[in-house]
Ligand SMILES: Nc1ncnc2c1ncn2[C@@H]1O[C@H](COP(=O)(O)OP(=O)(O)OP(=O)(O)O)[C@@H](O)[C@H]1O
Amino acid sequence: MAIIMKDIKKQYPGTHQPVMEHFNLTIQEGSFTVLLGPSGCGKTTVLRMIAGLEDVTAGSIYIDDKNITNLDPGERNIAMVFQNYAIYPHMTVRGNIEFGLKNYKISKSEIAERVNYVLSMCDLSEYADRKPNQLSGGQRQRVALARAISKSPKAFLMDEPLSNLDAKLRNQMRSEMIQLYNQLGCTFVYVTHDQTEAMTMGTDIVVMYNGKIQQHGSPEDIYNNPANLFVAQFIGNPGMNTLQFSNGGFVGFRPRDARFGESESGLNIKGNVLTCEFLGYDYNITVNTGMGNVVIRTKDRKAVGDQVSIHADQKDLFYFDKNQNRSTEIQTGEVVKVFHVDA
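The structure of the preceding chain alone is requested, in the form predicted on its own.
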């Protein structure tokens, strides 16, 4: 199922400014498309408009070339999984899954077949007769997924479904979600502000900010070829270090691409160590320079207060113009030979 949003405008009653305007997005059939961005960027609004839970002020939404802009949610052949699971506390696991199917007027034999199938797929068979308060957070999330799968939708819409889980469970559920996507072969549209979820799960990532798409591409392309300064700083753990030139442009480099010491070419910076975070395998070291803080991902431990020199090779530098868009023109000229910054 391909989903196309054409020239969408969304404005809430009583407000003077739309939250998004001239918004266009194509979600490819069979993709795992992640809408990624900070809180308030509009990603959940996009998801809810696709689901039919939010009205569209102007523009059109198509699913498989059919205009579904004004269709009720139940007529769109999609299933939504919410952040808070939205499962009924007074019903058993089996009852929660059956309930939605009964509304579709499916025969009892087919309902039983579907329920048993999704219970097995989501590893819930032994919990079928338990109620939600007898389940862990991960198990409750599986119930919500099983209920969605049982409806055999053409697309799954998921609004930060893992955000209420602890770190270990999130990692486990990410893996299970990927397996589920590969099994079902359906279109997944997934909202998150967590870039680790986006980069590990998505086949396509849509980076959003202020109701606009900043970049749409594969995880590799988003990381290796950021279109602008926002994407560069938002993607990566930590995000890209950026320093501003006197002419208003910017130079950036990834924390993993920086080294301690000096070089005859590329970027050279001096500064003082502010923090040294031990990550098990290596360290995140924050250095205060004369142009702001930068982070180095390295195996070399440093003490707080140490004076250090840092360099990044020319091949690892990214350039952005004064409008914060990716630039290639700035790569020619004196600045890329040796760029020194002293604390």
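Okay, that is the form predicted on its own; can I get the form predicted together with the named molecule now?
Here you get just the chain by itself.
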């Protein structure tokens, strides 16, 4: 039940630039794959192409080794949960779930059985005969989930399904979603630009930028082993500090791995404290180094304007070559500026 996208090109009609070209992605069977990336990088496009809601310009998509590129959305045996829930406003909760099932070859009694099962599974039994406008946001979200589950799809596609919920409900739904994934054991493809969601829920993360896959790996992999400068800066809160050498290469370190002080080995820079934000447990301190701003996360409080030196150990340094790809060679040289990928 792997989903394979092969050499996909997508260009929206009426635009001059393709959104993506030569796009290849393999989503493992049973994985919880999260598509993560900044706004406009093409996550939704990828998901909609898998669902069949958007045609591919070139290339093909396979599910279970079967080419589904030209199948209708309803024939692909996948379910999708939309950002705005997309539940039918004129049908009851039960009607919403039945509507989809009626289009498939199953008997009435089976439909009823399935509906009751998913209703109880999603804690919706008591709301079965309500209309969507009588439900809260979280309940609507669950209706959308129940509707998706009822069709026993091969894969669940979700496009930022939690972004319309408030913070508390989002946490709750997040853990419900993880439970659901463990219970159903089928493939989940989940789009988000929220790293926390990606890190906590995903078994696999696909980091995208500008219609290209930057890295595909486990959450730990993505955090500990960024494949390139973009991933390094995009992942983490805040992202990695990166400094450019005069030879064109880069060195980076995580804000949490730096501390105030100086040492023989590793990296040392000096600067003035620009801002000091209290985060509850520790501080985010932005330091102006003269070449640009560096952020460090530490429990030491500093006053604005303080002269500080920052140190990062050799083992915590990441190196990147001229082309911004990760390099294992230790590079040395004079730092010329603090580097930001515009994400």
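Definition used throughout: the rigid core is the maximal C-alpha set that superposes within 1.5 Å between two forms. Small disclaimer: the values here were computed from a predicted structure and weren't measured. Numbering follows the first chain given and starts at 1.
In the core-superposed comparison between the two forms, Leu267 has its Cα shifted by less than 2 Å. Remark: with the core as the superposition reference, the CA shift of Arg254 between the two forms stays below 2 Å.
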